[in-house]
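One chain follows as structure tokens, the form predicted alone.
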Amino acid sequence: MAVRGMAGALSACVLLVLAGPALAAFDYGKFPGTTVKVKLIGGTQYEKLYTRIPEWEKLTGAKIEIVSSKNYFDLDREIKQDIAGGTINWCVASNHTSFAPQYGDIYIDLKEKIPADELALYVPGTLQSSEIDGRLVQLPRVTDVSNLYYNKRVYDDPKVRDAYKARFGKALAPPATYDEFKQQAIFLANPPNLYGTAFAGKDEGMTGRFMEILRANGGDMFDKDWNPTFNSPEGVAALQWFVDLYNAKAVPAGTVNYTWDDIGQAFAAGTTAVDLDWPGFAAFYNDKSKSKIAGDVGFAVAPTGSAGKRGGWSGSHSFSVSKACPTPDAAVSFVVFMTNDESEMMEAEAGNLPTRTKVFADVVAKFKADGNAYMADMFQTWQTSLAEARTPPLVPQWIEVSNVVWPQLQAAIVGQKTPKEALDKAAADARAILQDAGLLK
């Protein structure tokens, strides 16, 4: 199972926008009487694209039961409940890169049910991605890649740039490297009012934004034995960071408990000013019936850090089929409807990087005709952020190891370790996990 070289796999979707293959004419088929039960991701960045399965139901004549509504997290758990129990009766759920290793062979291989040439409208890149052993177990719904969105009232204020050009002796302007942004988090922030960010501080949130930083500092989280190199001076330099932002309260003290749409919702409330984000959010942040900050939000590529170079912590949500789904042809048709250039488009269209190949260049174009410049060139900017990205290690194992690996990371900020301790600590149980599992030797 591949675990290096997927930065080339991911960013495979920027050098192919205009390489598209004809359209396939896919046939969703009629399930008059059919009922697909489902498990889907929700939040303010996925639910949108929930209104079209009315339109599905319309074409098929089946019917959507949405079983389980929450975010990935909480929806892993329940899900490794479903297996260990035996109780998988559903046909649909939502999946990740990150989390589809671990799952064992509970989904079909979608290839044996989707014809080449519908396959082949996809992102070569990401549909190898969303493979495991060479089954294609999910359908990539879109990609992710962390970016920059910075609130202008705050960066553009006269009073803020004045104060910050006398403390620092340069303009300021969106951070370049991790060292700048904790720098300008910590200056800009006036709480209760204002925090200079939040980061997600728990699940694989937490133990994904601190690969990212490590990465960019230089280190990784394995060496290539599977040995656990993230408790290196690189990896403490990464999780200071963050002890460094809560000790100085330059972002929430909740921000250990945050998951992403806590982040997104503070961000759009105008309560930080700095904010290291997925691209979904792009549309809400600059929508004026859901965010305070609509028409003053700037973006830019994520920070590098001290090797000079970014983390790119990137991957693709997805929807997969469950082996014990009784209508296998409903749930497919359902997936590839969700996943087709209109949905796509859909998503695209707020903001996320969509996983078809044809999309790339239909949504840039008609955000120019739309004169929308904000998301046409929010869109080329996350196109050079994915160029960079990589995936966590696909691998079975990745979560449990991140779900040892967080609660130290979150132990060393708010101070109950240092963050040496906390990572040796981290690192010994990593190893033990891929002991058990014989990846390590």
Partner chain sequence: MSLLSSPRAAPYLLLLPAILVILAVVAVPLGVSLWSSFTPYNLTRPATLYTFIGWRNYQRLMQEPDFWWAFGRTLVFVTVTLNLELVLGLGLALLVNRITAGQRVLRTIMMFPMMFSPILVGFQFKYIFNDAVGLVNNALFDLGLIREPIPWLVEGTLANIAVMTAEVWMSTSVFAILLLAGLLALPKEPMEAAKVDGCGPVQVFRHITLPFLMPFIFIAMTIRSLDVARAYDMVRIMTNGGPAGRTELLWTLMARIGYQNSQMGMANAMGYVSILTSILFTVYFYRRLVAARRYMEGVE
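As the structure is a computational prediction, the values presented were derived from the model and not from experiment. Numbering follows the first chain given and starts at 1. Compared with the form predicted together with its partner chain:
Assignment of C-alpha atoms to the better-fitting superposition places W226 and K182 within a single rigid part for the change between the two forms.
Starting from the form predicted alone, produce the coordinates for the form predicted together with its partner chain.
If you are looking for partners or other molecules, they are not here, because only the chain is given.
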């Protein structure tokens, strides 16, 4: 008995020692008299988190000075100007997976400052996507991946369902493949009152959607040596998908000028049947004061391409700590606090995908307990897609390459060029950019 008791106690001790690091809470430290200058992304959906700043200030005795609060594109320009002018005098900046590779080595490797057991609490794939050349230059705050929203009023309409069954011999259900997506979008379109869908037709939004379908078809943007490969047959098929939708008038003609807000507004207005979009729109679509389809929004995972894969184009909003920061420990404490379980829960309750594993389960449980099956369903659907999600290529030239790709995609969509011609021109331009950068000989 005594031996068993000892063995039991020893086992418990061993377990405690082993479990110790995982259970240890992150030490936010004390930094009285320290002021941490930060540049943060601004905007309604982002600023709720900043109401936690006073809590961190009280906890650590430090102060936060927000020196800039802008949208990502303006913040990106400002940071580039700071790099150019050698005027980085701030400690923390909002960052994004797509933007991070451009900034060279201005940010510290957070792996050197944050204990591994704390980092283990973040979604592993998301954390890995936050690395550049093996350095963790950003701590992810919320993640984006797209899935399908569909208008149940259209999909549940008996007349529409019967007509679809009669035409295709199959029950109308949210599309499982991109071919089915196209078929349904064309079938359901009844312009100008209802379009099948809409897509982001410019900027990185266009390049990203193309990349998503290209990857779902089994292709990719570059090979392992950085040769552009998106003008492959898989790429041509991906671009043809957009061309077919456009030619069939299943999308608004103006979709080539649309960005996310335009698409969101169109879906909320009930003028599109199905929408491949981000998680952040879920709450907006179900808000009766803003959306005409509130109460009738369905979710489904993103379709697969001809390779049977999902191309999930994903990325995370994040925080980075600059090398120029005179008080890096305080800055690291701040970014961990802003992405800890409580902060993540606050963001998740607003409809954003958290970057800590535990919070996914917690927020779904909370929504279920609150009887909010709609939001619980959204989180479960989006979490499924995250497993297969991939970021854009994490090289500094990505945005530059994207800027030569999307105008060519547009040219094919509006009928100025064939998909092959457009992609060949984009590939040639991308090749020149990568050669100039020394990535490609």
